[in-house]
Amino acid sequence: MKKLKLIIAREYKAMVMSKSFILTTMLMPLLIVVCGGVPALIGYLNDAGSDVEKVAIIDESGRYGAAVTDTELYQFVALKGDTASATNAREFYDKSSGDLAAVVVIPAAVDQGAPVTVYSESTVNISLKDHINRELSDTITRAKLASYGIEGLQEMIDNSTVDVDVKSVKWSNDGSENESSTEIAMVLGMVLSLFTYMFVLMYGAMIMNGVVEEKTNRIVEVIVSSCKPFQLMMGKILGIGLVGLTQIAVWTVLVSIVMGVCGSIAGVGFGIMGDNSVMLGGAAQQAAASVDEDTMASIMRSLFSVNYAAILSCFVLYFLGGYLLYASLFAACGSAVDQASDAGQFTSPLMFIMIIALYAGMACIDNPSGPMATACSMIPFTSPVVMMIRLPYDVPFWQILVSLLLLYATAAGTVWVASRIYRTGILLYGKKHGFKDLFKWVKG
């Protein structure tokens, strides 16, 4: 045990004290926030830098051409249907000398299902098609309703359209009621499953690369003269596992601090908006009017209805179990090769299983209590990812217990198998090995 502790301490200190670990730990939360805002920024810059394109509309019906309004990207020019038609659309396009980006032909029977055609020398942008579809669909629908001659029909239909607000409430064992949010549970489950997938693969690859490096530099020959190969393998696995737990702990503290600060700022900001609503501009007044005190209180109750302590505890247990399971196999793969590039034949099945686990977890979002979700959360190779999706939906305790027992029992088995491979492969050089050799080493 003394030798094992020394190996664990060495691996832990070497990783935690490195500059890459410190930078990754401190900058990763900021990077996640930035990555979340980058798509919106890119979309804004993409639209802001575009020139307005002219699009000609040939309205053969003579009724719906004016329905397509201009946007920030497109300016629509209507042509009379009696002088322009689908047959001479190309003529109008050529005469424009490049001023027209496309020509839209609205047929006379468009209100009877005839398709609208967009002509262009290049592939038509999806934004243009969507805009034309939306504008013409709304206009033609209103025109058809008006053709029935029923006074006030459109107003009656508009008034009869009701947007139902569905909220979820959980009953506690003592009979009390607590608001919950399906959306929050879904997002939390997806984030935890992605973190589990990322951590297990990232730290498993670290162990494999470390084993290959020590084997290539022949350092391992000196180390195993002072300790058993099993102690060396477990020391590396447990040391890097503690590094992962340290990183999770630091991120948990940072996220808690940020959430607390943001909650305080939001509360103060909402109070200022409420007290000074008269002084606000039009957009700010609309935003303040759309978020009242009851809505804000409902959001806060939903956020705090999640049992974060229980979910985080289960996340740590599943992370450790999944990490032990996969990290031991990655260590075995590293011991069987002389270069990291040769490990692909052994690591590909592990990567494939992890990808299946991730896809299974995403598929279980719609039905987290279904038979597939329950089965995948019991299979040790997929449970660390799939169970993260299910945990925010209050999984029965017996399922969590059975799943953890199966996970750790399988992890113990894979550690034993990996140790048999590791102790033999770590001292073999100059020959490429296959799965047949690995099975031989396991049998001893």
Second form
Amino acid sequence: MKKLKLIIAREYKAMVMSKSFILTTMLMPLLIVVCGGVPALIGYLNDAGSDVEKVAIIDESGRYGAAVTDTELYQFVALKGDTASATNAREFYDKSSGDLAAVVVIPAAVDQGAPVTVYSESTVNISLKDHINRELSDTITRAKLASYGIEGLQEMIDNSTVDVDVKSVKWSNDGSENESSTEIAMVLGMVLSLFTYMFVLMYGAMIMNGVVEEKTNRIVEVIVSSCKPFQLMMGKILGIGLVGLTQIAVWTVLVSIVMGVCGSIAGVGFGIMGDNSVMLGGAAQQAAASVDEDTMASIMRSLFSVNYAAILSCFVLYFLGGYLLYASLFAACGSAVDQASDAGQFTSPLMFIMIIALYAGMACIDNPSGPMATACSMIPFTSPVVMMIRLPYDVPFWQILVSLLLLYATAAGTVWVASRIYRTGILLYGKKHGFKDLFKWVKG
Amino acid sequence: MNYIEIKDVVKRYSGHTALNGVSMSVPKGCIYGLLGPNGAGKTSLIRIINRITHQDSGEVLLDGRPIVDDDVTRIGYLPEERGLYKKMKVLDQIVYLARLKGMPRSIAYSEAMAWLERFNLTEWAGKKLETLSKGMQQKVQFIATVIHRPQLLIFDEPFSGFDPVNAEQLKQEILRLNKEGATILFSTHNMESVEAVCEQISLINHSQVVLQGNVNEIRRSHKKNIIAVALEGDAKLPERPELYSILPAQDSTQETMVKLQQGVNVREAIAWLNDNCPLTGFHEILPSMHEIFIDTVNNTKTSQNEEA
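Could you present the same protein in the form predicted together with its partner chain, rather than the form predicted on its own shown above?
So here's everything in the complex, that chain up top.
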């Protein structure tokens, strides 16, 4: 036990003190923030930096020109219809000596469906087109409704436009109601599942490289003359596993801080997003516009309705089980080769299973309680990834229990198999080994 | 009193037998040579003593009782294929290996510093191993092997990778440890070092002990009745075929090698030479361990071929 602790401590220290670990741990959250934030920031800077541009309006209809109001980016100047028309739009543009960004011609029959034309020497900005489209459409619709002369028609139409909001409410056993969000459950499940997948592969590869390194360094014979090969293998697996948990802990803290900060300045954040969604086109604009205070509040409520403590502890349990299962097999792979580059033949089946697990998980998003999802969340090789998808949807407790038991029993089995391969493999140099040799070593 | 007692140890791997009924006794405080060509089974035997692998049958006794896992704290092992963690600092590395052998941290620390000072490596204590030269790395490895004051030291080709100056320093350290009471098991191909330091040897070939015993006795028992004779000035040794045959000169020394005929004893021959030649000196030539090694290995080869 004392030796195992020593080995765990060494592996942990060696990994945590390494530059690559410190960098990835600190920079990964930053990287995610940067990846998400940069486009928004660029869009913001793009808008903020540009001057207000003048756009001339030639209103042949004589009625709707005033409907187009100025924005932060564009100032609209009306040109009187008797002197200006579509035919001499170019003259005005040239006369302005670069003062005008574009000339908009509203045809007389615009309310009959005739298109509005924007003339410009450069490509017309999509946000300008969207702005004109929206303002003119609104005004013309209103004008047409008014032309029917029916009193209160506008109100009648407004009242009869119904947008059905589907809200999901979860009953809990104590009778209380929680507002839940399917979307948030889905995203959370996907994030956790991808996390597990990534971690198991990343840390599995780390274990394997560590084992190969000890073998090529030839330190392994020195170490196993002081302790059992099993202790060395488990020490490495547990030590590096602790590194993984440390990383998760650091990231959880960082994400909580970021979430807290974001929550307190959510209004400001959404304000910026609202502005920027202009560049994402009309749909996003409308979506952003519909994010009113009510929905914001409901998103926040749903975010906090998720039982993070339960999910996080399940995540840690599955993560550890899946990690033990795969890490021990990766350690066995490492022990059977002389260089990391030779390990492909042994690791590719493992990679293959992991990828199947990921695809199964993604397929289960649509029906997280279906037979396929249930089965895959029971099979130990896929359960750590697939169960993550299901967790936010309230999996029956007995299923979690059975799946965890299966997972840990299998992990114990793979650790045993791996230790048999490991204790023989680490002392054999030079010859390339195949699966047949591994089976022989397991049998002893 | 034997420190290690190996009794009829058999180790089989799938396909071949690495050790076939090997027995060996290493007296306490002895420097014992374990010799044999590559693949003879030396490393298998050493790994069994180190509890890295286990024998299929037979017994290994340490200090009179069957060896157990905890006994590894009493053994220091320097494998032939050796290495350390490249990215770990020198002092941390030595302390880590010492603690794995059961040494308390504080003692491991002070001992490590003392050893580093002895090898003039104090200033490297905080440096990563990969920044040291190969010779210095070997010294660090040696320190890690002996730091826990093992009563049994096992060295597998200890001098490989050392330049002559460092090899001599290493040899002196090993002899000093032996004087302080450590029993030393040497596995080597370097026959000169065997003659210089080993009291007893076992020669293993094809998984079996083919020669065993005290080095001097072995050399005497393998003597080929050759004596070196030195004569005054340019005098030539007369032919006496019934007494001896003159061997062709191998180098430019003044001595002439003669092989005595069967049944002729040294005293008889010297008496005749003394009477008939201007004799200035003579001494008996014992075969070197190198010759005995090669002869024995070749003999077992031919006898095996005959069996087959």
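By rigid core we mean the largest C-alpha set that fits within 1.5 Å across both forms. Residue numbers count along the first chain shown, from 1. Keep in mind the model is a prediction, meaning the values are calculated, not measured.
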By the 2 angstroms cut-off, has the C-alpha of residue 371 moved between the two forms once the rigid core is superposed? no
Would you say whether residue 218 is displaced between the two forms, judging by a C-alpha shift of 2 Å or more on the superposed rigid core? no
Would the C-alpha of residue 324 be classed as shifted by 2 Å or more between the two forms after rigid-core alignment? no
